[in-house]
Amino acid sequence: MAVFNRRTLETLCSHTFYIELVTVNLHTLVDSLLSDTLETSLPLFRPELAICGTIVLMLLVRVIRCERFLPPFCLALVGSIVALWLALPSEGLAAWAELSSQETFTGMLVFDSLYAYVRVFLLAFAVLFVVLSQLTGIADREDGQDYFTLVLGATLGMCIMASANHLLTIFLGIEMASLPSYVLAGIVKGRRRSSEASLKYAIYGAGAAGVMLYGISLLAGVVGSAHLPTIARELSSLNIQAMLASSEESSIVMVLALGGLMLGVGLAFKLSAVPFHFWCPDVFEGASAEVGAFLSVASKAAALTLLIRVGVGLGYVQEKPQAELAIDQPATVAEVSTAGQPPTTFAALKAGSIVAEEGASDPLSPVRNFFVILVAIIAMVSCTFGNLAAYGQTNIKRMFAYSTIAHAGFMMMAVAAAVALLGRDTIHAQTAISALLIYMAIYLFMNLGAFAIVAFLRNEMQSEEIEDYAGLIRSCPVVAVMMTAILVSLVGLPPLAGFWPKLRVLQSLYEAGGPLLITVLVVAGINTAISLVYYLRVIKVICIDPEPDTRGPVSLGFLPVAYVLVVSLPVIVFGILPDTVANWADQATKHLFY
């Protein structure tokens, strides 16, 4: 009896000690989470919080029905301006180079100079877009709250996309950006084509989201983590080449490749890259020109930044690994007590796998090669298809839709070059990403200016057909000149701003080298020449063709013309003086890999 009591007492004591140890570590974990959220993450998340507060305020105004005193346009404009002001570095835009990379919200997001640049880009576009929506009248007093809430909600999702550091936040960001966009595509009431565009967009988006989520489950299930830097470290510990040669382990690599392909489906959908572009022309034609501008600029910028995150996150291990918390797997007492160390995953896989030998040159080169080949091929096909399909279009929005596909392919080439350079030259990899950031900044003014002109002329002429633009140089000379400058810049001809980003992308492809990327370089040059034809066709209609007898005089008011000048003049100014944007982009990538 005494022995039984003694053994029982020992067991109870050991269990009590274990429970106390778990409780202590649980308290430590909770304190760490609170400290990370309140002291580190939320201060860096202030612009997004301003957007959230603006959305809540607009919804409250709608509920209590005081739109007369607080117009939705004023709320959206003030909220987006405040968010932009909070996003700007206090020391100036040149201070981007001094920003150190920090994981926020326990590793779900990352804050670095790249995200700081893209966030300013997205919020600046939001300010300009809110003003455009008010000037064109699409956001009327009745539906203004709904419209601007959707716009700001999609912008918030795009910010999350640009800072995603975890497979689940990738999915969350894409869905937060996509769902409001589905509604925006059909925001014009009583128009059958607009409703059809919204339905097509939602159906394609749902299919792409399902495929992407399954791919995420494959990657996370095999690797044992959904945290991008952790996945990269786990993949770097494997000899993938040897695993492919092994009949028993090649299936593991095949599953990883399939998961990567399915993840790429979601990214290609947001980029409207071939073969996931089918929704783009119909949605652009059916939706309003304002929504087309939103989808062609903001959505593409966020998706391209996310593509960089995935390519760099899976194909490169930081020289100084950041302390991280294993938030995506069950934590034991030992794991919680050493939360500052990289989590131990892939344990079961490593037990039967061929681990990379110490001193291997670059264990992640197969991952990068797979990414580069996939992105480069899709980029070439998208660029070529978009330019060729734009030839026969008679609707200006549909032509710009195919132009958007072509430009998305061109910008994807910079991502392929950057990831290809990661393994051997991070300096030139930064240059490739800098070229993409310059492209995004110039593309904002080119496409926003083009769609703004289309929207203003639609209100005046009640038409979006290219043939109805004939002779606009005689009745609206300022708008016609600005449209001509934008179209020439979209081709990439000097001395306009579109020349410099294309030149930087071609330079990055040359520096990356290799048969594939040199082929991409040649294809990019050929496509630049191809695009010249259909852009010049529109210029010919505007500047040379006589005015049609069926159209009356076209005259835009002072505010529309002023807005067109504000968003179009940078296309000329940055073409002559490109150093400003180039310096900002270079600063944003200066310490991206250190």
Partner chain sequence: MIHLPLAHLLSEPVGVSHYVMVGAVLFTCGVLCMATKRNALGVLMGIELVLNGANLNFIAFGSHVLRNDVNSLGLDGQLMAMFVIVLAAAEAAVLLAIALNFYNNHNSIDVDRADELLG
Second form
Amino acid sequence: MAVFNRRTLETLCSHTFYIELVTVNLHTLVDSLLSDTLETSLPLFRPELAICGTIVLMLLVRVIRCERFLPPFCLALVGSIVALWLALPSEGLAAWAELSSQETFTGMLVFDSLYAYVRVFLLAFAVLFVVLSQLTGIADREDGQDYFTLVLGATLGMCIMASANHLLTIFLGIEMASLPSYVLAGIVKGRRRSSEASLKYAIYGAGAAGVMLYGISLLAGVVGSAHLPTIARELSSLNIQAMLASSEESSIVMVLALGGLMLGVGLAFKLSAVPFHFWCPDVFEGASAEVGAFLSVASKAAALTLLIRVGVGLGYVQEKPQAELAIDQPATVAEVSTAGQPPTTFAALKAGSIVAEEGASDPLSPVRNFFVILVAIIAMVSCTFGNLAAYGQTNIKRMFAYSTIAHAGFMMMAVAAAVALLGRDTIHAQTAISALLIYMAIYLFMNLGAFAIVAFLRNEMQSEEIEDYAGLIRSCPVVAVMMTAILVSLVGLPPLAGFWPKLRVLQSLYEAGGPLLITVLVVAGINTAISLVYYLRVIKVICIDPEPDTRGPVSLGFLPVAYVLVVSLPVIVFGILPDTVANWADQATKHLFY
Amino acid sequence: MESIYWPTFFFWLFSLISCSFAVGVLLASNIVRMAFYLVLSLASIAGLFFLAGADFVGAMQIMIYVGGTLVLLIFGVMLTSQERFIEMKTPSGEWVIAFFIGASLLGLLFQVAQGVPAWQGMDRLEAEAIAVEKTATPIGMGLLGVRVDKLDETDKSRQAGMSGYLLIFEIVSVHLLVVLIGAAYLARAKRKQNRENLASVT
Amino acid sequence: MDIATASKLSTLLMWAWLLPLASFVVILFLGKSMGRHSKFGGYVATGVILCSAALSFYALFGVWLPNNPLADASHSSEEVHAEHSEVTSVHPVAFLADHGEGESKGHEGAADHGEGGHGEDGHHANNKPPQSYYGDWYTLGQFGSLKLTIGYYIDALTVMMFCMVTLIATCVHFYALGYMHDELHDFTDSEVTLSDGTNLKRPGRYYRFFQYLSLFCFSMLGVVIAGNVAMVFVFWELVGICSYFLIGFYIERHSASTAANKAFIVNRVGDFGMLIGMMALWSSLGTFAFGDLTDTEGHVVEQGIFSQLRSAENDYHLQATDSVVAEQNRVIRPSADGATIEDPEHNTAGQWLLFIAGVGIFCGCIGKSAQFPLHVWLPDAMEGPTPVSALVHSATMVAAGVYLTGRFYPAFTPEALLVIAYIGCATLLIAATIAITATDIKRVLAYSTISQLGYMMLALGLGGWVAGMFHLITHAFFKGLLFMCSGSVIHGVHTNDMTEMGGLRKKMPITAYTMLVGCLAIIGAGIPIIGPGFSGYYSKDAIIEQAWSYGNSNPHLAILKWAPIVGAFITAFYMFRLWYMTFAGKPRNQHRYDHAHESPRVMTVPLIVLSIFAIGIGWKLPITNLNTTALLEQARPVGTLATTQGVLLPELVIPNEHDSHAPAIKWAAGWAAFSTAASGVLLASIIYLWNLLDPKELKQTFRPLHSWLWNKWWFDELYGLIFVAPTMMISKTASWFDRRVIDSILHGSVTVCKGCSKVVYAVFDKTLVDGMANGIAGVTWDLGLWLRKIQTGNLRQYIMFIVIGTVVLFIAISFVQQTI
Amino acid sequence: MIHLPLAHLLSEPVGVSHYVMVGAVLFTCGVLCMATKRNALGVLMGIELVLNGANLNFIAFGSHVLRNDVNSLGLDGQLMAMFVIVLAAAEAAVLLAIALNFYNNHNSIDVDRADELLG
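Return the form predicted in complex with the partner chain of this protein as a structure block, the form predicted alone having already been given.
Then the entire complex follows, led off by the chain already shown.
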């Protein structure tokens, strides 16, 4: 391992620039900025640039009035596919295992294997989503530009969320992801419910963002920096345990805690975690099903990644491996800018992780504890609340909204476990994060499939009520079977894909141990049983209940059925062969920490 | 009694204006008055910015907020100003709940404000010795990604946090573009019907 | 001990104490024969209590103050003491040397105790015992080592309490002369309807009222002067009996007799705890005496409780004596391996027993001072005539509990103090919330009394001895004033119901404005930080400062820090609600308004006198440095000026009271208290004065909360369910058992056998197995449906939930972080 | 000296905590505005107040006039405040458009009329 480390470090150092302190002047600064931006950051930022380009291009196409030749759908599809292609490593997904964390854009963003994975995930979703939008016809030719601009803009925001390394980028990412989503929720302009959903979403979101911004200001104000690794280092240099004991300094800790909590409000809003979930059911019900898919999959994935960023970024610091640096560089050098500076991120540096593994004396353990308690409590409540409130829902979108809340809670449990494990056992922490990544991937197929089916059926039946799905198995068996598979998978029953990530989350909770997380484990187990009821109710309606006489024949076209099959077959395939996804996820997290 | 320290005097003046008009916004039930109070409150916040040495941001506050955002809001007020929406009363019970929640929140935040020793004021002599710096140039350089204000930072660990804001500066423009397209989409009249009419004609 | 001063003081106070007894006896024998319509009884009792007051004030100003000059009010020298807390034992020589610099000049020869002042002269961690005079008048009997005596323990607190009690009692007596004039002739009790539909007619009982009143004063003064716990207990019970008589003065009214019974029985519950505490004390220390008994040369003959527990050798820190440890090892933990005092690091020896003794004694105070959970009797005690309420609620009865807690203070362990603080905190909040919805004017005041008593207990529990006793004194004045004002209102409009009042300011101006003074005093109105303010301002701020100081040293007990602030808000709200509803606005009942009139002068003059005290009792008298706190500082219990740590709960820290005057705390606490009180007044004004918010609409919005408070948290119902109903049940069952069971036992056994098989089938197969499955599913289903209701669809509520969620999560995580 | 705050109220420079207190007042007013105003535009004004409360914090934490120690946020404070202003403008634009859309559909600007989605 040590040999490998040395090699990684050397390759990294060639990207970074070390300038002698004596010669610092504006010229060198600009030089270093240019080299950082052009040589390091922008190449890593290509997929996002592609999206920006697509957005601008779509505007241009409209300005020069040649939508007829370049329909917005094609532009959006090509743009997102290009972005996805740029995001994929040329030498295969396995290359991520070699990827190390580095900061880009002078520390604003961070690029590591986690982000690489999530970005592929987000962009792949964007491609699928663009296709779905075209198939359901929500983006007709006139408004297509606006629609796809918003979708791509939100995706861009989610990318920034997932790679944020600075409090301002966190806020910016959330805003960039949220504002287009507000409009998307009201994309069907003439509908009362749609406009209501959009208003509720927007105002709730703005309120949460305001609270979050206030929290960010407190956090940054106490610590004196907004750069996550710097904050972590400042926090680790404070002796929080001792501060808690003295009356004067415990109030500083209180300020920190309140700041962190308010920051968490913004995240919890994006995650639709209880008690900041109120927008979620209303928006899902009021907005169209496609938008529901977008919010429940992409938005959640980005928010969860951000949650990991915050939890790990604040709760884990790699000590500067002074010894290794000294070997590689003369002692007189100092880094002037942070770009690509490995030691400041949670890069794969063994020296740091040894320090962290010493455990109990770790100065950051109070921070982690705080984070774990917060996330664990919210996760438990969200999961239970979501599952219980889904009972008795009549609207399928609303039911899925509560199901989303519950699943977000479940996924947050993995984050809690990962951060709890971080202090003593980074290997298992990586396993926990990888469990989360698998969960996200499987969840993409489950929820996208489910919402696609809902959207297609809405086009056919003009209804989204569960009872109107009665006897669907007889009129369109393929869709009904896929829906059943998805629902069973959402419960997490063994033969289907949804089982594996849940199992792995439970495993990592068990590894993490401790009274709180064991409670979480129990709650998670109980919740799986609770959720059975309302999912099975839908299955019963679809498969057992008789068809109503009033309903005409329901027949989806070839393309929709094909789309549904493509999206939801992985639910069955990964259920039987879980290893592929698991391997990718394991590779993505393999070297997050040692 | 010592002589008056004028920045403090103006701080109290501006903060009194901004707080009292903020409370005015909260308590007024007439939307037009609220907008007016908000203008005054935000403008005096700009004054507070100046007093804290943030001249550039203060100017931006006046230009973008007072000049831009608020005009937008007032525009909205005018668009929707039918007689019945000018004054809308909130039920008494909710005021009381809001009062309690607000009081507890305010108590908590005041506690926070008092909590950090480093946030207490300096001595007068110390404060008078501080030279005022111009912030426009460092801000401009910061937006381009170069932090000239941290050139002489010797603490290596703190250098890591000296992020340039180039990326954000650029990406915000994309964000604004997307947002404006979205806002324009929602705000403009529905064209769908026209097209359907056209289709039926042709 | 200075013999001359001691004998002078004890004689004066003895007369002040015994005179009411004489009055009682005189009225008892002569009252009836002087005729039912004569005011003889009233004049005797009033004259006597006036004499008592004169004697008490002479004792204070003529004897006590000349012998014990007041120290300067500044406490700045206290701060240095903490540095010396390492010193655990003080050499006697050093002690003597210190003593020479002491301020009390009267007893140079005494080396062991009786140091005056409050620690300025001592340069070690803890303050010495206060100047006190202890002695026995009469020995009732000696049973083995148990000696029961009638004795005195006089320190500054005793003298002050004498002045306060007699002064207020005098006012009440004068007031009652006017208030009770109905009783001079035959009295028709409109609230008692006989079986034939007419109202009860009975002869007046003017003289009897004053007879009880005298006895009441006698008993209360007895509690105050008592020199040992046993004597306290005797007079404690006497106070209880008097209150029984007075609350049940209109004995024919069902509600009055019930209330009297309730007060008596509930107090017995507390007294039971007190008995346990006394037994624990006596079995371990072998004495009940507060002070040390000395012979004529000043040598200690018998050590009292305090000097045993806080010996000079141990630097006045509370430590269990050998006898306590032995007793605990014998009784509580016989298996313990005989841990002894020599092991100071992990020494919990004896602490449990001291804890039990302290909490036991405090149980008595819970009952007498109407603390949660025994607070239910006090509001019902409103059934007595208003002068009684005024006396019960201010100077006597409820004050006795706080007084005893303060008197017994040196013997409370930090853990027992924590219990006291928690009880006080709960009382303070519960009573205050109930007062919000009450519409009976006296009931509002009654709950406010409970709440204020909670304040005092909280202060004592937090280590704020002076703060608590100071509030006892100031509260006595303004609460007496408030009650007498309410009595004046009731006298004027003949109803207790505030919903029938309104606008009375114009009809009864003196009452209105004296009551306003009382309201301002109780909410602690004053200019923040710099003063001046009403008396309540000083005492309440002292309590809040102590709470903040405590909260700062015990971050995990934050609730005790915030409770007084929240309480200040609620107090301000309901007091001004009361005032506005009564005196401001438009009359709600025109008929009653038209007939309202100001009370006669014999009633209003006491109001004015008391309102002067309610304003000024907290002030420092100009020129002299006489003020109440300085006087109280003279009585500061031994060993309470050090920051002490719990033994059983090591993280518990009781901060030194003088630390609470640190500018940082004073500043923050002062503003917090001021702003909460001001916002309480503001809210009351918004709702009840300016009518900006509609109370009915509010009631509608908070319907469940309102009915919860309206029914007083359902405490009465709860106790009915838990205690009364089972008792009834048991008695009924017993009688039923007697008559029926024995007979039917044979038949029964057969039936049971048959039934069993049916039950097994029904219970296990049907109910348990099937029902479990169905039941759990049903419960979760219902829960799910219920949870949907939270999603109200109202956007503004969602926004509200963001804030609530943030604040609640913050609080929740603070708690969870401590427990995990 | 804190003993007599009024005496030194005007003669001593203010600190960060004063700014934070003003920010707290604005923040609370804004939140309450959002929670009590029935006019959607009033709610938007509340949002502006909330963001300004936070912005005031940023400026105060970054100000070298109020606080001159190592842990000051420095120029970052001002830069962040600036971006917040920009983002707030964008947010206001979108929210206004959404409010107008709501108005067009419901013929009302009362947020309490947004009550069709619940449960």
